[in-house]
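Okay, so here's just one chain, in structure tokens, the form predicted on its own.
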Amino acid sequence: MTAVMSLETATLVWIALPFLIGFSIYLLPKLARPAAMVMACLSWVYSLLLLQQDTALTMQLMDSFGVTLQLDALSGYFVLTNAMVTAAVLLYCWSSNKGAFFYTQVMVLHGAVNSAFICADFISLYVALEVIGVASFLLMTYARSDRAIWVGLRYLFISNTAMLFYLMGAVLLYQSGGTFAFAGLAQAPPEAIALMTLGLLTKGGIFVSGLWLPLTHSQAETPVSAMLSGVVVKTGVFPLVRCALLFPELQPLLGLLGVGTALLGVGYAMFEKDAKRMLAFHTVSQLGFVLAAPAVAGFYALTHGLVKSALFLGAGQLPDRNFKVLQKQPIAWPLWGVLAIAALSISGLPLLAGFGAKTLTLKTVQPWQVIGMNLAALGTAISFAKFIFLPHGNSKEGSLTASAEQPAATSINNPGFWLAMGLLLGGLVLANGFYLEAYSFKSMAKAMLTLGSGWSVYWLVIRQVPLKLPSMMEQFDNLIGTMSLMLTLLFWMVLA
């Protein structure tokens, strides 16, 4: 009992810390680094004590108004996710010029996005994903560019928009049961449960309505860029998850966009050409990959993160974003390291984490959805084989300097940028810890059989083929007009 009572006051103190932190910013700036950096290591302690947690632990809050938390290791994972990625990002920017504000809002949404890891409503739900969007559109917005308002103000946009079909589902949920939260969608109509579920699948950059987030993620800085495709997104995707397991016939669902989001990301990825972009898409592709097994979500979700962030922390150092201009130029033997560590553990090579996540998530996904989700873990290997077999060099030859897009205080020379990357790329090789199962001949056999096959396809196939798929489905009035005819489809889905 005193074990208990003991993790519920420190879940109290710990949701209301980061809020906390960020506000007193601005009283002590030159707090602002360490201050964040406390903060982050408090959520990685507390993501331990989830983890150890055998049964989950139901936390009711402020009982009228439905506030309900639930404690359990799938939030665990989730909530090492945004510490160790926040951390990640904090090291890079140390020794820039961002101030204050930047820090604040960094507080600000880690808080959020903490908050919305443990939220078993979906009042609450809503009220974290509003200010992580409200978050997310100011560090967005951070650079005062005329280009950066505008990306801003097109994410602020249709984020708002899928909140508004996100709280109506919610308002018909509240009409037919009487309560808010996600056990109350036994009692839902199909219509709540399609209205909130378009919601939180454009809030998670699922599927065709989740093709805001190409843009949105490749334009943002380097660091914006890391946390919103190392952990932003998932907060949309984690409640989905959350229903999946506690209603099993909402899996088929989830399972059928799970798999069609991995295909549909993978499928854009392979043929990009710019760096950013094609790691944008392929955030939508791994997204699908935790939607579609909803048992080891968690897992998938962490070991994602960790190689996402390095590898949009990682490619912001490079000379050019083309990579047609990349394959020209040699870049440094240390920078492409950490690119092909991470992109080889993202592809499913043994010894990295990423190798235990896939090989588990192929273990638990449905017969029906194993061809499609073997042949994303296909296209994974032939997209990435773009960073791993990028042209490298000695120092003097390859580039050590800042690409234009970042300044030299967060260039590889700087301390802070190698931090962060040992930080992502020792966690990719730490959590091999998680399933040690992984390691069967059957298993390695087939990471490296799939591994060879994309490698081969790249070279033979993609890398030449000047094929670039048509971007129409990313324009703003069509991602409007697509959350329409998504919003039928669920709703004939539901029904079904």
The other form holds:
Amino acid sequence: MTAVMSLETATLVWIALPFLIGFSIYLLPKLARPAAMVMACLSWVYSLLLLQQDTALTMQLMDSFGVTLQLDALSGYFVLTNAMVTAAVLLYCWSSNKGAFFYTQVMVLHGAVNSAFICADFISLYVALEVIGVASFLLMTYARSDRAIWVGLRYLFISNTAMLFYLMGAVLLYQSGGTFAFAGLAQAPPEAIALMTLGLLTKGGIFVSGLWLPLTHSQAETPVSAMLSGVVVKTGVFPLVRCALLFPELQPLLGLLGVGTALLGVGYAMFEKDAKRMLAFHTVSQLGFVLAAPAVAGFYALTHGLVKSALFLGAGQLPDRNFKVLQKQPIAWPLWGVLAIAALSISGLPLLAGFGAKTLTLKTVQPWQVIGMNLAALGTAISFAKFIFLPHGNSKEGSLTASAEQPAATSINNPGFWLAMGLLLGGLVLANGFYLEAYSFKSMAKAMLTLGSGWSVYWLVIRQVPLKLPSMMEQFDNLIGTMSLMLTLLFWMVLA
Amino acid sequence: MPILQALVFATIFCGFFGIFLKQNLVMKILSMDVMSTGVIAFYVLIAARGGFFTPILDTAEPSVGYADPVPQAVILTAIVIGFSIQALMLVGVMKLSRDNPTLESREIEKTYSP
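Could you present the same protein in the form predicted together with the partner chain, rather than the form predicted on its own shown above?
Then the entire complex follows, led off by the chain already shown.
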């Protein structure tokens, strides 16, 4: 590809193409699935080009005050995640009866997420994030049920309010430095940093500002939750990571928030009884790992995106969402197998990429973060034991209950589901190649120890305790109110 | 200028508090609109720091204080986005009002929470 055209031209074509394809799909609904799939493949090729980029390439479109793009390996990892998750979701939906409208939104979302991952100024980022918000809303409400509309409205409210705060921060940044580029953050006043961080934290589902996420991600349809949890929330985290790398003085602030969200999410996840809600709480926690070690965030985001979308697609096939019911009802062993592989990867079992990512992150974090992050890793092992120790049995019985629950097209007999799983789990095994140095005796022993102690805590404590954490903080009014508290907190943290 | 700035911030705060203090969903959306009006005014205010003249280059008067066009251009994008989001939300509320005629957010939340 580089031989045919330069990376600059390739970037421009690649950014515009998903929107072009998205709107053409509406005119040519027959081509919807193949065209969308071609786009996902192109993103995949492009991300491999980015990953080979040793030095960052900066592009300035339309002269000064124009759009700034930054192309480097960090973006490459995030774009790769987006490509893989989109491809898996498309495979999963291949034989379903989703209309052209659905695929249009998927493409618009794909394109907006891509642009969020390569832009390097706050206004392009704002536009990308707002497009993501609208496309996610339309995907969430695709079912048109009242419940879906309420969940979508709640999401749009929260994300739009957060983006208004972000806009205020952006103009304060412009006032001080005369630029909207990420690089202008050096002269930014503390209130600008606090306001923009609040917007991005809320969009990215981090710490208490991210408590809107569990309900939204667990109520959406299976493929939509996979996309939302797999890549969409990372668009809020990515700019924070990028800024932390540009300005090391931001790292203590973001590192602290990372540890906080890792522990908060895992704390909720351990006691959660609903499968999809547990996965969503886990997204809150895993984003903390991404944020805590900005230097290696890309690899962690990739493994998390693959695992989380695999788990959401798999959890959509379970006969029930409540773990209490699932513990009495054996599921088909192939389904159990894919869920267990994904759960083992995220808990950090060697041979799967989650292990390498976790080892690398724990090695990179600051000394004061180590205890918190290791506790969070232990909590991950504890909560995912719920998936690993699900009873599994004869495939006949399990698949029958699954297809009774789901419409035939998305049941477990759907070949698209297995292709999607193959893609995601295969990606997990291959992603090991990014960090082979993880396979030392010491880190493998540590991973096994974490797993072992996590599982014993699960059997000894968590299974026995009927504790249910209150969900008061997830009420709409409280979520908005929390924003003002979080803003004050952030302001003092930036000043300190 | 400081009084104007104080008024702009007051608008933003009124809108923000309206979002979670008002019960009715339509009122919440209107409050969000008030908040975004405040933010837009804030951009215009900051653009007017250097002067109030429309930033069209005129050779006859080279030394007047022009307003800064960049924040204005940016906020134009934000206005369009805000407008489309508002339209989407109102459509959503219209759909919800069929089964929840009072549109009270607490009640709706209770009904649709798992």
